[in-house]
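Presented as structure tokens, the chain that follows is alone, the form predicted alone.
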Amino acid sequence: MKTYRFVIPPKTQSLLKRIGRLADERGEAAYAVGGFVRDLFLKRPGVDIDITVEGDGVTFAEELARRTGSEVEAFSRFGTSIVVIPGFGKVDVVTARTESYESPGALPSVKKGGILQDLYRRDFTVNAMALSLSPGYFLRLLDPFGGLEDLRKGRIRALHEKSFVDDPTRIFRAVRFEQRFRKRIEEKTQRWLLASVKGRFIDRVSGERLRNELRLIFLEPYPERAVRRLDELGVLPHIHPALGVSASSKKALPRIADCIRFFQKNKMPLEEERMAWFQALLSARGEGDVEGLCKRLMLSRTEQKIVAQSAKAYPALLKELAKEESTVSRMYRLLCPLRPEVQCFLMASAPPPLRAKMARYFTKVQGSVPWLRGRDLQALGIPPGFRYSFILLEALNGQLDGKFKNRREALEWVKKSFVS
């Protein structure tokens, strides 16, 4: 093993040697593993660590935590916990473990194991190194899969032939890190990938992990990237047949960052900013197709009232939207049912004009308030009912419109118009 230098803030290398040092008064032997040292190599240290014990993991937590002042959750069947320390943050911790998989897509089966045994069970040679805690060999590096020969040489290496049976989630990951680094997977991993995504292993995953495979590529810097890599390779179609990349999504696709970056400027909240990524993956919108993607992916009813819609509104509502006759308050009416997350995709896939057109409206109308009211048209004297709707709605025009300059003009129109 060999010893590297590292810049690591002072609150995390101290953190490093007590757990190293704990683990030596147990008779044990810790390491940090995973993303958290292949961030190190890259010099992009994160905040959470990952520690793998070659002994009683969960114990071993819960004696940091009673250490530390700090709070615990375990996971007994998979031998992991996670450690919440005040003022520093997360740390998880594992039994070093081996794993088998009793068919592809299916949660493994562990048993205890050594650190090597741990690392092989990894999805890829960078993210299987560690580096060890024990006093007397701190930081020293274990990399028996050459992870830092394929981070220096720029690829992504999957360590055994089954990597994607086993776990088919895989994919999502290789590609993640490959667009995230800026990597290439290699020639005989991608060989191995798209073998997996042809035998179809991909149907044998629940609808909830490939959800969250999903949203993490959504959470990526450049989510675009990964997305136009999942559709070059063929996997989109194997999640869902009405998932896919169209060339008018490859258009909008570049423009969404923007989009949401916009619609938060300008105080216009998005519940589920990741949606706004998911509706350009939407090829196929036929309502049985929605209503198939939704319960493959078993999608919240938020996530599920923003398929509808957008499936609904696009592309028809973008030519409505488009039309020279288009007035602020027909667009008001177009697009104030929809959720903020279809309206943002929408201005993403509108062209140019369009697209600046939009910009104008939410500008204009986001914040607007109704000048006029219930209460100002009985103050008027008109009696309750079902011309309020009418009235009101109208009012608004106007004042969207510019037919009325301010709150006395839609009055006195109202007055005009309304009251004998």
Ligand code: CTP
Contents of the next structure:
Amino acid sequence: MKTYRFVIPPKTQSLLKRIGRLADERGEAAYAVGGFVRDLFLKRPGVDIDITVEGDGVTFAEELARRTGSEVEAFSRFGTSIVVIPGFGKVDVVTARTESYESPGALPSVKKGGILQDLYRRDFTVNAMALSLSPGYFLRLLDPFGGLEDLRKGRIRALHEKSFVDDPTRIFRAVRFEQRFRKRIEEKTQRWLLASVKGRFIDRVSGERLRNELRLIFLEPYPERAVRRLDELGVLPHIHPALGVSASSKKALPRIADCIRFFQKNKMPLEEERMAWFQALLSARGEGDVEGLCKRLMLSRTEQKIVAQSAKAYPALLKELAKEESTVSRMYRLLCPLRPEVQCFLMASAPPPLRAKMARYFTKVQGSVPWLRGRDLQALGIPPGFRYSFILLEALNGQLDGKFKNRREALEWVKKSFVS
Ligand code: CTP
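I have the form predicted alone already, so could you send the form predicted in complex with ligand CTP?
So here's everything in the complex, that chain up top.
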């Protein structure tokens, strides 16, 4: 059995002491909680600290900010404040509270409570541990639900049967933590999770929150594992019927990370990197499906554009690209109008020979500036007009396909063909 001990970096430790003393002075009690405590035991200390105060979190955060010369951002509806401490990081401060859910999937209403109630409102046992910061009990562990034992045994366990009904976004969190920490969703918890999925509780979650959960999954170091698991648990079609991992997307999934790296290495930045992953979730690609999906997830304009382009291009465009006679200029015509995120997904989906061909294409075309511009045609005395776009396109095709070795040869060709 693994044993867990934790080491806190000295700078963090002295800040925690300071927080504990401040709470004590105010007649309150402060605790380090949630992901911060979990990650200490997992020896993955993060920079951000989660603090729960039995008292008034908002004025506590203000005082902490004043004493550390920091800025504070407050979200008072939930009694949450973020103190941004220069040279350190973020400290999230909340008032210890209980939560009740008026309806499944809605945001909870909150009431002040004690630390135990605060831990009970949380998602999983591993996230429901606290370290006391009070001077007399500094770093004493409160673990009322056996979070440490679950970390040791490799289990993601919900605290109660209604957890996924109250907050169905926990379905995504369970999968995310399971894959990130290489743990396993505990059996009973999985039954509760599946009951929430089958009970269609995801329907009640706003598009914005769902989109955010997917985004967080795509930001994990190995999103493909979490995506496969969501598929295995049958979660995706419950977000929208157009979502699901098709047999061909299953093959593409393990290659997406490599293709993203290829694009980065070749200086073809993906503005919306996670959208390279998102395309692997499209099981239905009809116009109506795509429109419905974009609405459901409240996708941004750019995201919508990527999804629409991908729905049209995949898999038909792969067949076109694979054709023998696909010259560089033809590939350029097919790929150039697409967003890099779509090009990246297509590359990940392509069978090995086409993928290699696309890699050669991208390496060649990337950074190749057209040798001829409109001003070159003007200098040759060709009157400006619609012919320009035709000549320039042909010149670019010739450049890409190796018909011209250099700019001089391209100019020669224009002179011969268009200047009488
Ligand atoms: N939490 C919860 N239910 C949610 C979201 C959050 O119970 N739907 C609780 C958990 O106790 C969690 C804490 O709020 O630990 C902080 O949430 P968040 O910052 O989203 O999660 P972390 O556990 O810190 O995860 P990450 O490492 O991904 O930031």
